[in-house]
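As structure tokens, one chain now follows by itself in the form predicted alone.
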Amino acid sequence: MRERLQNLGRVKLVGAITLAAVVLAVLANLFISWLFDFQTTWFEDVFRAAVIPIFLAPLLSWYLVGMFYLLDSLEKDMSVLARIDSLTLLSNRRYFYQQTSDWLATESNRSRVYAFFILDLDFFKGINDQHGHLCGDKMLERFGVVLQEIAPSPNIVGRLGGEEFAVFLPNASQQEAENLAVRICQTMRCSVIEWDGEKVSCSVSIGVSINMNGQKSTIENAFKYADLALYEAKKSGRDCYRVYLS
């Protein structure tokens, strides 16, 4: 019903409300005249019943319809804010977990292999300290764009918080996951942003877990194994990826 009202548009919706008001007013007036045997002509009944709604209904309904469209727009905005990280435009932590958990719970995805990435921008605190948080925000935005371009749908990409990101690859083999990790590392290694006349760059470390979607599979387990792999990547000097086979 809401979609039909939205498709009508504000002018058509006000017109429809006005027409409905006129028809109802005419019918009600004719019924009352018949019930109480008022001595008026049919034309007088219709004219009197129609004139009042024609003037009043648009004035009242225009404001009410406007409020309906405003509330609908605000509801959509709130829905987006509840799901999307405002800085990077990626899924926020809550929505990322919801999407991945839904995939794991789907019966047709049982026994399928999937990959889970945890990605951490290397020495990101140094960028904030040296160039300021606005520069850090720009680097986060840039990394969000990189992930969206390299890992588009049906992959699920999210920002977990701070400089930590995650990627969920449904139906991905180990080789496919490693190829993607290599591309992300290479792209960020060569990615540079301009800030106050300086060129600022940032590499990324990636932990990858390869998982089988079994009866007891949870995104928390995939996260745990990917986190262990990320720890190994950082121990190995950063700017690289490591894989944990769960």
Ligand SMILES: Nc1nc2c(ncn2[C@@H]2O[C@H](COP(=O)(O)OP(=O)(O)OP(=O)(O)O)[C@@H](O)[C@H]2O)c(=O)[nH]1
Given for the second form:
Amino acid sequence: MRERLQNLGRVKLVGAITLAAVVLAVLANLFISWLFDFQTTWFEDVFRAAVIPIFLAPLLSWYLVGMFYLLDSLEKDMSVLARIDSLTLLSNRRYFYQQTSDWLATESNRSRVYAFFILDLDFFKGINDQHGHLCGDKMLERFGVVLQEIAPSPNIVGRLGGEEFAVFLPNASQQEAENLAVRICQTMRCSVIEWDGEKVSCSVSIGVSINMNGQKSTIENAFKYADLALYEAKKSGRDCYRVYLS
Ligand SMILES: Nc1nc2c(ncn2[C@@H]2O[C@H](COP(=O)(O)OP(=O)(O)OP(=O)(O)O)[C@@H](O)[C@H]2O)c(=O)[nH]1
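The form predicted together with the ligand is what I need now, so please give it after the form predicted alone.
So here's everything in the complex, that chain up top.
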């Protein structure tokens, strides 16, 4: 993205040079005609009129093609940036909702089972307070990587905001969902980052909502039930998961 923006700067410079060259060439042409009061033939008139476009056409074409290519790639970059969380590179809240809602809206998926996790790092404020926000950011990045490794596609992983994340497991049974929750808790419990020569770790609490028996439901319901389960996990002392069956 940064490279493209630099290229855009270069293209603008070439555009300005091209424009200046056109203006100078036209002025020079007029000046020479005025200075020498040319009595030119029609052939010389046509030749002189054609010289400028012939020499400048490649430059102009290159400029226009470059501009088109860069604007096109910048538009694509913008659309990606609007969907991802810049710190963890996971889906952001809005895109996560869109992905999961799209899955649920598909007719063939409506009667399927799925699990929905809300994951919240424990006492995360303490890490910020004790080691600083940059350390907190590094922990959030680490958690994002852990989630992507443990719950790869077709599962959908997103950062809802702050230290709250979500995972959607399409077609997952209760057993599969619970196994995954156990693995995430264990991995975070053992995961350590180095910060200013100190080892920093952070556990996670997980609220799991499982849509049993393939009942039709919305992502809002799944969210509500997972949130209730998360509340139970926090109340039970954290570093654990709780399940809400619906
Ligand atoms: N470093 C960093 N901190 C963030 C970010 N977003 C939110 N926070 C911090 O996350 C902390 C969340 O604190 P709390 O809501 O009290 O939660 P907690 O300390 O994890 O406590 P429990 O959830 O009850 O275990 C706050 O201190 C926020 O400032 C971020 O992007 N980076």
